[in-house]
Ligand code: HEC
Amino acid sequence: MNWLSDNVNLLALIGAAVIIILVVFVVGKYIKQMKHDKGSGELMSDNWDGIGEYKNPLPIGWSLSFIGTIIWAIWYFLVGYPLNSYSQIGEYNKEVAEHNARFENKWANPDKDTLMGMGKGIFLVQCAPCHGVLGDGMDAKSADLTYWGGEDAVVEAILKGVKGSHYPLEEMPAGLLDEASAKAVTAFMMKEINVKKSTKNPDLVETGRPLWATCSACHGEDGKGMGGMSADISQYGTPEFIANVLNLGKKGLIGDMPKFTDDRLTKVQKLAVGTYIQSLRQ
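Please render the chain's structure by itself; use the form predicted together with the ligand.
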């Protein structure tokens, strides 16, 4: 980022410089007078506790500047400001519009690298306070995202149950299957149902196939969640799934994750952060 391309930054820096330069210059001038001039003038008749006052005229520079600022102020308030018809909300809308125009291209069809870079920045600003800078959930204070999304995580979900996004079916009960069956059905799900279409345990796929009935009761035959009745696990582990978590929030077994439904993150930004999180599990 080029710091000085921002007007506000630039003006602030100029302002800071002006403060120093002007003060040093003006005070320097008076210091010189202390060194070389001599105080003089006609004294007023009054005298207080030994203190007199000269009738010296006003310093010219000072008077002119004073009059100058007053004239400028009157002009500005009566002419400059109303003609400008300034409004700070108008200024804001303009800023946002310009910003969006500038990034339109970048955001229209972002490639994977763009999404990764973008997502990382967003993660550090918006998610790190809960998930930690590394995404590890900070001692189980929130979900460990370096673990989330894999088959072991699905097995754990089956064993411990899942809740918190407030689907109509509410929650997935704990202990639907024993560990071995869970592993098998997960293999099947990842291979046949999930968009990733691949599993670490291809040998278990067929063992898992008959067990899928347990799951399809809620997630549907195709795993898509029966039109929003429960989670669409065909997307599990993908940026789209994460974007959905951001839309729903999750008050789960570990803790409470807020929704991101105010307008701080756009759709693209949600996918970007999802892409980044997906990459955390390597």
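Can you swap the form predicted together with the ligand for the form predicted alone?
Chain only, nothing else included.
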């Protein structure tokens, strides 16, 4: 092995050599000085049992060594290791990024069957431990994903509030509307705001139109969440909505769902999970 071919080893050897040279020079200088120099000069006012201390200036050698060590540390951190030198963590992160790029390129335009298969595998590993294999929330221990995505779930969210969201406008409080008004505004939202443009209660759409102001105060007139301040409910019930929830994470009753950032799940994988969860709705 060539020790000088690795930047980390080379830096360590140079540092060790400099330290040894400084130690030998400084120690030699002061040993020689101790042999020949005699104490002289002004004593400090304090003394201990008759032993005083001279007001000697700071040793130049010590000062230069101290300043040199600081300069070396700054250079080592900013120019040498770890920023510009090899590290296993850096190599691992680079390999992961390259793999994710190849993965995203390979599955750039997956069909629904591909998304379903990919999403099911990820769901069983990442989601099922909390939401259950069937996605039913395991007796309300976590969110029931078989219920999510429909109008009844929206009505329940309006009545009971939404907890654990990580949006700047924070959690949606309970009791913003009564049950009848909640059903009406949900019908309006699903028909006029949501990308699906469909509701099971078309007769309630016009009743819900003036009530939309209660929701648009946080979600915006277009329901898109005012630039990420709140949830984009125009996408509610779609794989894209679930992908955004995965990005943000959520605080649940049995713990915190982590943020599935792009280095944890790729965009395609999150879309696949959303596609599979959408299929669980009963």
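Residue numbers count along the first chain shown, from 1. Take the two forms, superpose them, and find the largest set of C-alpha atoms that agree within 1.5 Å; that set is the rigid core. All figures in this text were calculated on a predicted structure; none of them were measured in a lab.
In the core-superposed comparison between these two forms, the C-alpha atom of residue 255 has shifted by at least 2 angstroms.
With a cut-off of 2 Å and the rigid core superposed, residue 264 has a Cα displacement that reaches or exceeds the cut-off between these two forms. In this overlay on the rigid core, residue 227 has a C-alpha that sits less than 2 Å away from its partner position between these two forms.
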